[in-house]
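Heads up, the chain below is alone and in the form predicted on its own; it's given as structure tokens.
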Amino acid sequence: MDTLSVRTTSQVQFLDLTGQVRRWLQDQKVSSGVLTLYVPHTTAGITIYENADPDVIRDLTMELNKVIPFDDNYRHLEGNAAAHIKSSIIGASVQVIVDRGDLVLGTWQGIFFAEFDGPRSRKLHLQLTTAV
């Protein structure tokens, strides 16, 4: 297992990571497999979304805000219930197909770092097993 750094500049943000992960896959110099990646906090989270046009991340953000707001008298005395929450819906962890030493995407798929608590320093861990 290996983790990248990752470190966020707001609140709520999400990161395309798609270039990062695929620098460090190369660097593995394996043909096929499966990608396992996990995010380790409650508040933040991993996902396969649009990564061709920025519109469509702020529409996610913005949908995620208005449906879970970070004020709406949550019990959590901590005061991210809304965090936690989202990191909830998005997921800790996504796979990814691995074929010819490339992630197997969708013409306009990337992986996002899911910020949901930031700004902060976070981690993602990555795990990959191979095909026999």
Given for the second form:
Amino acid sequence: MDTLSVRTTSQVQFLDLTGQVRRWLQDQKVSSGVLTLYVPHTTAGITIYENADPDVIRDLTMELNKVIPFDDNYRHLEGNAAAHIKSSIIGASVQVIVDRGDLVLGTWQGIFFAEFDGPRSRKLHLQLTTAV
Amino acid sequence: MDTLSVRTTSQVQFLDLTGQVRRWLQDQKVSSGVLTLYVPHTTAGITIYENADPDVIRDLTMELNKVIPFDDNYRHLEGNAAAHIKSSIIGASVQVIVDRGDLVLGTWQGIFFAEFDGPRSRKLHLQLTTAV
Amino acid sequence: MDTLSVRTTSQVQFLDLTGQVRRWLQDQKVSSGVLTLYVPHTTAGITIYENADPDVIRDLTMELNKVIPFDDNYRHLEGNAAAHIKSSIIGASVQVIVDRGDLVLGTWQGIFFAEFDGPRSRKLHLQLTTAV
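Switching conditions: you have the form predicted on its own, so give me the form predicted together with another copy of the chain.
In what comes next, the whole complex appears, and the chain from above leads the way.
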């Protein structure tokens, strides 16, 4: 298993890690398999999302903040209850297929670290599993 | 890695691919492992859902359209901002366990392609990984 | 593939299975890989969530029940339409990396079975895949 460091700069932020993950993968010299990307935090997540128009990221941020409001009579007293809930909805891991030594992403897809309680220093774990 | 073609026929649609995926799996002659199903699109997704009562699919469609409305002062100008957000919530991939050469699904579970910006021609990537 | 039995005791409940999964893993004598945890039910799911403050679980329960209400003019007549929708949003499976024979979880992370139509007897399937 390997670990990448991520530095987020806003409270809610979707950070494009596609280039960083792709460079890591090239060093592995693996032809095919599945890459599991795992976020070991409870107020963050990871998602595959559109990487062409920054407005699409702004819309996702706006809408998630609306559906899961920052304040909603939560019992948790640390002020980040909404961040925990968002992390469960978006999820702590994604799987990307590796074929011919490269990530198999759609034309408009990128791998985004989802920060819901930043800015913070974060980690992303990576593990490759073997294709049949 | 293999790829199946999918043809959706509505704007928002959950299409049962269980039979198609099962037939593909039978050709692989693999006894056990994990199957990763991956959607390379940013306005679609994939989910495991109830396959017995079509009303359950209609309820999911209705409720997702309500929670993430088609129009909500989005900045993205192509008219499919909601489709991007839904795809992030439902997710771009699922994993299904393979045992004794077959998909391990619950009695009422099916594999559904989630179209959020159709009708379109879509793709679904499949990759099997090796059981320990 | 192995299967654990789970007994839920409320209608909506997040049950911490981390200890049970960890004990199962120790018996497998596997050093590294990825563990797929799969729920074969259409009104339940599984999620990685904060395991330190029970209020964080109460907030997740409250907020999910609010975003996807129990009654919302659903067509499905069995009274558990909301449970199906929640299961699709939370997801039927999670993947956890295994390294040095142990689950790689963040400090505050636990593995939670998500019951949306309990109380019931449930099952959780486990499959380990091989690290590259």
